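Okay, so here's just one chain, in structure tokens, the form predicted on its own.
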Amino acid sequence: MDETIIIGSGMTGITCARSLANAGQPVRVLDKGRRVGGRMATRHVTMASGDLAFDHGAPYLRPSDPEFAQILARAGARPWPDGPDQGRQVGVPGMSGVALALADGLDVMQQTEVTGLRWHDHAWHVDTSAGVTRAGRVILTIPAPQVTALLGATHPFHADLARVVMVPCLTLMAAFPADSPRPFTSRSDPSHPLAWIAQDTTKPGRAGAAVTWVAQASVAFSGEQLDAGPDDIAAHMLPLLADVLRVDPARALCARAHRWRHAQVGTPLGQPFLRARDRTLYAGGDWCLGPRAEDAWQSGRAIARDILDGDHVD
């Protein structure tokens, strides 16, 4: 079995798949979500007045590696100036646009949940919601807790995975009429229950009759409210946002909430990936190196290079 199966279509998985596919290797990506990108996500809400879009995951990218900057440019990312901060890049027409561009032409199966993984008869047998598939190599690019759940506590990766700490984040997506206050483009205040607030309307390529905001809760607030339903979360967060914006919450045209259970890396692994000795199993993600999308990209790139270098040596 020569095919490689990558589980997870976030930045790490798509980066790794693209590198392997470009080298001529057969690779397929499986993901339980509806769209590629993971936390490079854009939520679309249909309203009577028109469609609204919210970047409810990563709000922007700040490339430091020149190669990553070039990849973003080729994917259509554009600068998002915010006062003196000129280093931010965003996908167009939404953050998911970057992931979609990187995944173009790849064999990706969305809404396919992986439920089991076992090595048998010289191949990996991957149990999915669509049936069982086989592969010579499997790369896990899902959050570290999900890797642990899939492999089990007796797997050799377990001790390393146990060192990784990931924290949740609750996100509010809200829209107000065009004449509502717009006191800032973005605001960061770790001491406030809404630690990050961004006016998505100000990003390039965004258009609409409403002012759209995305608010991401602090780690403390997210932990306290994590098990509440989306409607209850939105009901808790909307008044907090309205207070900061100095607007009547009743003027909100819509308010939606999303739970990211493994949103941010609290304590990273400290190396770009985990690898079985025979190179048939890898695990990686932003949780290996840090909280940024560029960390996820670096992990995916490093896995692909290790595989290609190993195949060349063999």
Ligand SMILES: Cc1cc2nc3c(=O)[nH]c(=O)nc-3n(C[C@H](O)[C@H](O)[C@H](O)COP(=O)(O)OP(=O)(O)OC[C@H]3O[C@@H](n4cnc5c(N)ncnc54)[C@H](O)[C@@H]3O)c2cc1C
Given for the second form:
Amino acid sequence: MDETIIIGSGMTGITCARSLANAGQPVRVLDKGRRVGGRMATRHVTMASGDLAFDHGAPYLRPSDPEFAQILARAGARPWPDGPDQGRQVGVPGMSGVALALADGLDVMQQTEVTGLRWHDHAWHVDTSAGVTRAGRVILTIPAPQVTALLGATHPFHADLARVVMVPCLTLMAAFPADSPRPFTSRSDPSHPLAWIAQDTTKPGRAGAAVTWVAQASVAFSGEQLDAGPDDIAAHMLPLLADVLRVDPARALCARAHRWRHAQVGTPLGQPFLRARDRTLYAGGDWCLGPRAEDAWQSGRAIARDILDGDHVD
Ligand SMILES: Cc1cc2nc3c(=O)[nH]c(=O)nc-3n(C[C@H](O)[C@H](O)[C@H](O)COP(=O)(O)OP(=O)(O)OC[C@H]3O[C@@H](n4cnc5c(N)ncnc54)[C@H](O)[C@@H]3O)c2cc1C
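Other form of same protein, the form predicted in complex with the named molecule, not the form predicted on its own:
Shown next: the complete complex, the earlier chain at its head.
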């Protein structure tokens, strides 16, 4: 049986890989990033006073499907209550911890970028930063605009991919001394340039020598500043955060920015995946169904089911 290559080790890719591997299929996951998890990401910053961790992608998950809730629990997710809001789940020691647990035992190659795909001699030839690899089936679980970039504008998936809208998000990761103000656990204000702010130190297993904050800019602010350099973005966002927290920005122990060009789904595809007629090529991700990691899980699961059902019928 020819190997299946899954491109992307985010929630979609890992979910799909797990189901296929459990069914005995040979499957390998390739991802260009340093760590498993994609946008379920945790950035570690080493300081003289100790290591700091920031969930700079999805800050929490709110499972609605009981099966997804069980999967998260098995992956070590824990509640992150904020006042009466008890439904939030977070990874421990960070959001990437959930993906890491889900990927346990899978064949995953990080820091391997896929740069091209060609069907030739009854197989896919996958060009990667580590060389060319051959596969019987390829599953793309990368954001829709990146699928378009890989497949090209003449590919049959193109018209469907072009309907998907993904919005950017600029994220600030900042730490202040332990005695600095902690006015809230999290705050959502879509009308403010910093639309979401979370005190990561309040998440389970995160207490440390500093208070860590993650701020996500609004869609409007993110769009305006997207092409600025990370240092300029951090310099722009830090005073906004300090103003909300009523703290002197000069007291920040660190301030880093991250640019998510394709952070969340604005307009989804409206179906769980795209598939070539011969079932050798699939594309999926959160962008198929909605803006949350649970949508990514649904897409990854649906692709695996389609493949396993199809193999059974064939
Ligand atoms: C700022 C922010 C806030 C969010 N808030 C929430 C929230 O509150 N709740 C929630 O449920 N969800 C939230 N999300 C969305 C959630 O993170 C995503 O829905 C989910 O993680 C998407 O998973 P995925 O596997 O579809 O894609 P991704 O996680 O993006 O995984 C795709 C992977 O593909 C890799 N890749 C891309 N191109 C290539 C290539 N050419 N070669 C190899 N690898 C490649 C990337 O490195 C990445 O690891 C948020 C996301 C962001 C960024």
